[in-house]
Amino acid sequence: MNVLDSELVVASLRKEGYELTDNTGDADTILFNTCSVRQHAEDKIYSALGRLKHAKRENPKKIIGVLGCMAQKDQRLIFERAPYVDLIVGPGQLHQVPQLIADIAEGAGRQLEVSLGRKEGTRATVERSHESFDPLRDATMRPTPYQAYVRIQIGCDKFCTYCIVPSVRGPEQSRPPVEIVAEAKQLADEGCKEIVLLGQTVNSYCYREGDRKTRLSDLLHQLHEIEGIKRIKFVTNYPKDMTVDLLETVRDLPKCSEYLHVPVQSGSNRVLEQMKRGYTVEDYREMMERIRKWLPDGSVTSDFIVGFCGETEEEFQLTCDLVREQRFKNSFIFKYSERPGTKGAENYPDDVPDDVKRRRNNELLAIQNEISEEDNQAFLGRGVEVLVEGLSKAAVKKNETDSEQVQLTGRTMCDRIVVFDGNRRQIGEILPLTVYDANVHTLFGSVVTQHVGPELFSLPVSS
């Protein structure tokens, strides 16, 4: 979300005549568009912060704004541990940056704009206040032309207690079918082939007007039809609303990607109750064997916080012993992060020593990583189809940025990483492919070939 946040505010920049540098020097204005999931991420951006404070002294002219959940959450306390910020906007807010800046640059002084917490009015009047309106794109901003994301909601209801997203992005809230058909529809007019629907819970997602109710399978029907979209994926999923007409959806849509992932977060009944999950480990075991069934050659991701308050030895076994039985393609593991404001931080002690919490999340990590090894070495002599995304890391790093052959990497429906050996006229094109190795995290595959005559030939992908 904070990828696409990003982009929409680059884009209504450059509307105004603005232009992106990698130099802060030269910057009349730096955005830091923030993330409160955990502290480390809060510590970072102070950190960067401090690092500007001679260059604000030395032109105090240069704008420095801090956007996204961190302003929402702390709004005013930045002004104090960082005084030369000129700018804190929250993420409803963020379509009026340029406004605000233009208004800095003015002489009107810092400026403050974030919206209502839950408790300072009526629903109707919060939601209002979280309102942000997805303008124009700028495909600069995302890794590929050909891949973009389209929020379909904002905000969550969930509360869980460990969670400070409900406070700083709001209440649940479901966009119009209308706007997101068409804003796929424009980015599909763009050269967009894939589209990654965003939402806190995605799979929530339902939209009324009048006595009609949309759902997520009814709106993934209205974008299947868009032609220039080839695949269709959504994140992130609540385990409760898996329901049988979602999965039969993407079992009968061909451009839905049958790759969900749906956080579980502990093995543990208790830690889930503590942490206000909503469900218990059979509910979630009844949900993998609902997946199965619609989706038999489906993959699942998940993730888990280990070291939440009052989390035993034991109970973290139960975590490990869940991922041994559901063998996910591959884990987010954290560990748990106190963040002021939440129930969790308000009931239950952060009791869990560091030292166990990274042991834990080590021992997690390892447990996930020789499932995914195992199960990517199944692939082996398989075809996979891959929509090309760029370069490979290892092609960027060797800085072969120029040359015509080069090391690629693309993705498979169900979301795995292929990397092979093409050309960057492959780039953008959906591809077929062998996999004829495979790691913890890739799987390295060359170009379908076919005999023609006595001869083997490479498939032609792209003119």
Contents of the next structure:
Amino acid sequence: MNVLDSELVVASLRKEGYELTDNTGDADTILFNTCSVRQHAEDKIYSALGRLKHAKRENPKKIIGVLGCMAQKDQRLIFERAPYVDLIVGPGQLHQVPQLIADIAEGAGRQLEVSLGRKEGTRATVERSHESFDPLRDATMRPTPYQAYVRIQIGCDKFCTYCIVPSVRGPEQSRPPVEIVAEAKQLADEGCKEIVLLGQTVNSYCYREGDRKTRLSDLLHQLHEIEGIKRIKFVTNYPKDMTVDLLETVRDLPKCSEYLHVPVQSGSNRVLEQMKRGYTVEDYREMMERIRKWLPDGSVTSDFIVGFCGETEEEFQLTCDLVREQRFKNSFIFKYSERPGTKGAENYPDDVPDDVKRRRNNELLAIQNEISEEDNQAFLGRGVEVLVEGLSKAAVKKNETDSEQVQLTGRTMCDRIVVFDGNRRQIGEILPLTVYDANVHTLFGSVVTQHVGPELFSLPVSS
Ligand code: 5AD
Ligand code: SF4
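The form predicted alone done, now the form predicted together with ligand 5AD:
Let us now look at the entire complex, which starts with that chain.
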């Protein structure tokens, strides 16, 4: 979500004549788009702001801004901690950034624009104060022309006890399907092949117009009709809302990726209850069975929080057991970080010591990595189809900007990264590859040539 927000702010400033620079010394304006999900993310911003104190003294005209969730959460506190900040803008006011910068440049002084807190008005007024920023886009507004994020929902109403998102991103609101489809059509006209639909609980998407309800499954059907779009993904899913109609739709529509990110967070029912996740381990297991039944070739990834309040060693071991049992494609693992203003911070002490959290994080990651590597090894010798995204990390590092032959990176329909030697004109194409090597996070492939093509095409293509 933040990547998309940053992209859109950059694009709106480009329209005003701004250019990006890598060098903070050259910049007239420095904006931080921030995250509040964990304390560490906020600490990094405050120390980056600290490093700019000097720059501001040298050039008082430099405009420094803090955007996004931390701006919404800390508001004036940011001015107090870093008095040289000029601009604070919450995620619901990003459309105002160009005007606010212009006002500051003209001498209007510091600006602060944030949304109402959840208890600062009726549901309708709070909703209105969180505006989704989705201007119609052109290809210059995206890092690659072949892929784009499309927001379909903002906010969240689930209120998991550890999570700050419902208070900084406001009430859950689904965007009208006509707007989403129009945006996707425009993206397709500009050559976009893959869209990734975004929402905090994307599978809870539901747009009501009178008696008519459009659910995510209905929206997928509408988007599937768009000719240029070849792949549709959606993140992030909420386990309780992984309904059969959605799984059926993903199975039946060939453009829908069978890659599902469905965070479980913990393998212990007591912890899940204290997190107020609204399901038990048994419910989650049942959901996984449903996914495997409808999408036998699909891949599922998860998030975990280790060291949540009161988590015992036995409870943590239940999480390890669940990872071993469910064999996720990969897992994103986080140490619990207490967020002021959440029910978790209010009601439960953050009592698992940091070294224990770190050890549990490493232990769980080691289990997951072993599984990911084993599963990736199973791809050896198999054919896969990737959307070529660009130069591989190694090629970027080596700064291979001139040569035609370069190492490229692509992604399979099920979100597996494949690195291969190719030609830069292949960027943006959907290509068949064969996999000859694999490690934990990456498959290594080679392009299927014309000569051997027909035999390999007769092999089943894995996703
Ligand atoms: N501490 C640690 N991890 C968190 N997440 C959300 N809130 C917290 C927190 N307070 C994790 C969850 C979520 C992911 C985006 O971040 O696992 O799925
Ligand atoms: Fe946070 Fe829970 Fe909403 Fe996800 S579902 S954004 S974890 S409150």
